[in-house]
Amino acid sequence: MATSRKLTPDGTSDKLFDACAAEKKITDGLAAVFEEAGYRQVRTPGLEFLSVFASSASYFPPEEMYKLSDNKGRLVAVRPDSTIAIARLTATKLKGAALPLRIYYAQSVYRRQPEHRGRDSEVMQMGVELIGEAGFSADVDMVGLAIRSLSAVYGGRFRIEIGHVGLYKKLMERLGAGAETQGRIYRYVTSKNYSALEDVLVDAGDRETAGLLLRLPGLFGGAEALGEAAALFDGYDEDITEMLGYLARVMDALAARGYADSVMIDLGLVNQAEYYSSLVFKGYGESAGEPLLSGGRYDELFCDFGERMPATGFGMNIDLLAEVHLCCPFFHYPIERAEKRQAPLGGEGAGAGAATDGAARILGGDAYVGGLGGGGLENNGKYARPLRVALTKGRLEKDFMALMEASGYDMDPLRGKGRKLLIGIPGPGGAEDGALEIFLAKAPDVVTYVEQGVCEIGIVGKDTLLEHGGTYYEILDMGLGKCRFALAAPSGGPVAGGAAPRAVASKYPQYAGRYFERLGLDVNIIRIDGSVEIAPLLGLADSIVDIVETGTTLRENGLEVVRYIRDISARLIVNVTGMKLRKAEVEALASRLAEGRG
């Protein structure tokens, strides 16, 4: 008890002088942008009745909310979301007010986060809600306001990606999965945990729809992404064809306003809050591993409060913006000079423009230390450091070096690294183009480095991805480290004879648990970090789930493979922001490796 008196709860932290000053500068700058656009500020209580967020739509899973009871024993929640709270406020305090309503807010939200994932449970947000105005123009205006907002307070390059949540909802309707399965699919899609998504869709009855769901994350970019999607969905569903046409119109309208270089398409975009109904968008910045901004249209939300009103809006992560501001020297320019910095990717819209000479000097060369791992820009528009790769130690390290050499890279610097932790690798043939920075890590840490954005790329086994999940893109099966997940048991024992396992030992308890859950079996999963083969010999378990290459170790310990579950190999994963902002470099590396693999 005495020790905890000096600590803050997990997911929270104290904000000291510089952090508070950065937050004030950002919130003042955003308030000026919002008020100039006609928005007025409100604030909702930090505590709301749980029923506000626990509607039939299940916008936020109960396990993500902090819950307690009031002095009458009624359940209340610490505010997990501002938009829902403002919808309640509008349907009560502002009932009958003239529409449209333009509202902005600046307040914290609180959501439980997985332990030791480096994410905050308390996040300061600032955003806008346009209530009572529907249609194409309102959607374009809202994305335009998002661009102007980031231009005002963010000193680096950024992109707004837009998508249509209707694509995902239509695919789920066609898939026809049960409510529990739909919930898991939704969680995996929103977190971009595509390894787990692939796992849950493996037994889907509608294979065409399952395949399309798995293709969605790869459909992002410019006009070419819409063209690829149009071909992919041709003849599948007329509603989806109309959605793609609507996105094309939005892109054209934003381009006409000078925002062409600041906006891209992402058809795999499904924002976390399930209340979104059509157009959704997110904002990514070069020095932030997570989205800076998230929003979209939510025309059905007010039905939960007895009203029917169209609405759209977005929220910005002020803590993340302040963190980037403090970490990156080029963010030290005053907010009021934001319009002079290079903000959107070359865009000519409001707030966009060429970097000043002073900014170019700060951004270039050794003066930039990399901030949150996003990599700074030199004055020619290139990134100040190469792509950074987290590579799994051990056998995969050796196989990767051989593949890189087959792809034209000189890997001697990595072989002779000595005590160096970060090793520079020149591009193919010694060229500057295609150069990399590589460091070695344990497999689970590779996922963490990529997810947090300090590395753009990770090389890791599929077994690790299936076990640990995470938020990233998985873009290439490298064909290295091939093996298989298998259920194994003592030879001649009941499980080997066809009986259902009762207790299973595994280094992969999360994956094993999902596997038996899918089979409808109630199995006790026991986590073992060492030699899992000994568990049946000691009577700890009647079987194991492990990766198997030749099966020699199993046979030497009296075990046999009962069932092969799935194939495993090394994968190339990419940070979400890194994929958006350094797409050409990432795809060039993946292409070289694919060619080297043969």
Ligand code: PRP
Given for the second form:
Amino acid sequence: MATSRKLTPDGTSDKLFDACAAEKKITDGLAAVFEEAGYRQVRTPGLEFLSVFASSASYFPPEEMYKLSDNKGRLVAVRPDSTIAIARLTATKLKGAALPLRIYYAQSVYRRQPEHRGRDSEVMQMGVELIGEAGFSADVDMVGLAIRSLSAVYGGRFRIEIGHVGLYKKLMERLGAGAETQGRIYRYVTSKNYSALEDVLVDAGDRETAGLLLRLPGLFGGAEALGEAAALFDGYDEDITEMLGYLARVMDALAARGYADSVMIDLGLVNQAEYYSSLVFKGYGESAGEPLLSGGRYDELFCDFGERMPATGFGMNIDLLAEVHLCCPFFHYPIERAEKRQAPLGGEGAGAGAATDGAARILGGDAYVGGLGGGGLENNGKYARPLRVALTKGRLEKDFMALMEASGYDMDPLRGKGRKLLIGIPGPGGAEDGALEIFLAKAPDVVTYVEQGVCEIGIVGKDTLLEHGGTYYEILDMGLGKCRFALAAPSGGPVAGGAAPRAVASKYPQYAGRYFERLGLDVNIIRIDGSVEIAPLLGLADSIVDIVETGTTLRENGLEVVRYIRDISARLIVNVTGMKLRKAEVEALASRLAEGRG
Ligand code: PRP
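Shown: the form predicted on its own; wanted: the form predicted together with the named molecule:
What follows is the whole complex; the chain from before opens it.
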């Protein structure tokens, strides 16, 4: 019997009883919120013609879509997105219907995910679309509905972040990069792969714009983030100044509705920039490493279907919500509360009251029943466990311990850890405040742990970040583990003499590939996982791209540096949600380390 008969494809899974029950509670809870706000349900087919998703405005990387052919041999895609399908439906079946249309959906989307990154290819989503209403108050109402929806089904602390995709678009316009480079920049910005982004922008002619693009991801927080952005963009572009003013007004209006504690600014948000046009937002919750909710205004999308209609909406990741619901028992609380709720939510005003009530109780923490394994809050509203740090094993370990000691931490528990894997470190001077949990991991695993949100912080070399990319904030150059990326080749050989390399061995095939692509050289990259210096000696390659620290390994193996490519050092990276929800703790640690570094 074929083994595959007993398996499900990568990125898919069977959902058993508890998972289905949790999903039902959440979808029922959300349907009640959506219907009370006047939204009605539709369902679009699981298969659509590929052209629905492949037009210029509704960009999806073709490699992410599952494609097959219908009975007439025409190409169809397994639904990768619901908003585009609903735009098609509105422009056809609902053409001429009275506006605005309030539509909601509950259906799965399917997107191929990179292998072994722990992401699902099939995701159950539920969301709303408000079609035919433009303007400020529709934008504010939509963010308000997002907050009420999360309040109804998510018991933990959450934040909605708002941004303006126009900033990114404007910067790209000013940068004037070619289509291929633009595609790469977009990919790196959407995946928050800032190491690779930095790499692409190295050659950008407009240094000011390249610098501003790199600053975008760091511009998040409260009103101060808008102030910082206003100063940064002052005199750069009037449209951007206007966009920042718009965001300030949205923040004020949300604060006036009692949502001040639930919203933040994030100017690095670009969502799916190809179809979002202005305001965008995402919802993050504690205990969930990935966004729970994502949405924004997409006024241009309908042009693809021959219509002009303003629209805004959001989608929620039901699988993720159900997962959190199952692993954190107290998360049942808000759903049960929503079920018992006497007064209907009604319009925005009534909803705001109910959400504020829910948010106040959640943020105040009095609803919580104790510490949570997964990183929840204790009764007093503090996190149940200290910040968790993944430290790269090997070379960095010793240097990192010395830096921690210089920053006031007692690292003896890590030194004497024996076979224990997760080590508690008290705060500076033995205090409870600033305590950490540290574990050791291989460099690429540090990135995976941080991306997935099982730890907030990673200490890892820039070489690994450049090679593996990923979604995280890189907030501190720790000044440790300094070395350089270099192209090296046998002394006296053709490459050392100036010939273009043809076959390059490297532990960093992605990075090396990008480097030669930038130079316009067609090079065969051979991936080697260690002791790469031996490859030219054995004739496997004519050169290597590797890190060089003292240069001893090269010298002892008859190789020499042909060209230094870039400096490398250890960085402190932070999970995206962790950075948003535990900003003060993360920043306190970073500034202690920066001080210790001197
Ligand atoms: C790195 C690198 C070089 C060596 C350079 O390897 O890949 O081999 O260090 O250091 P040097 O310039 O001071 O001689 P690492 O020690 O990490 O081992 P590996 O090759 O087994 O990965």
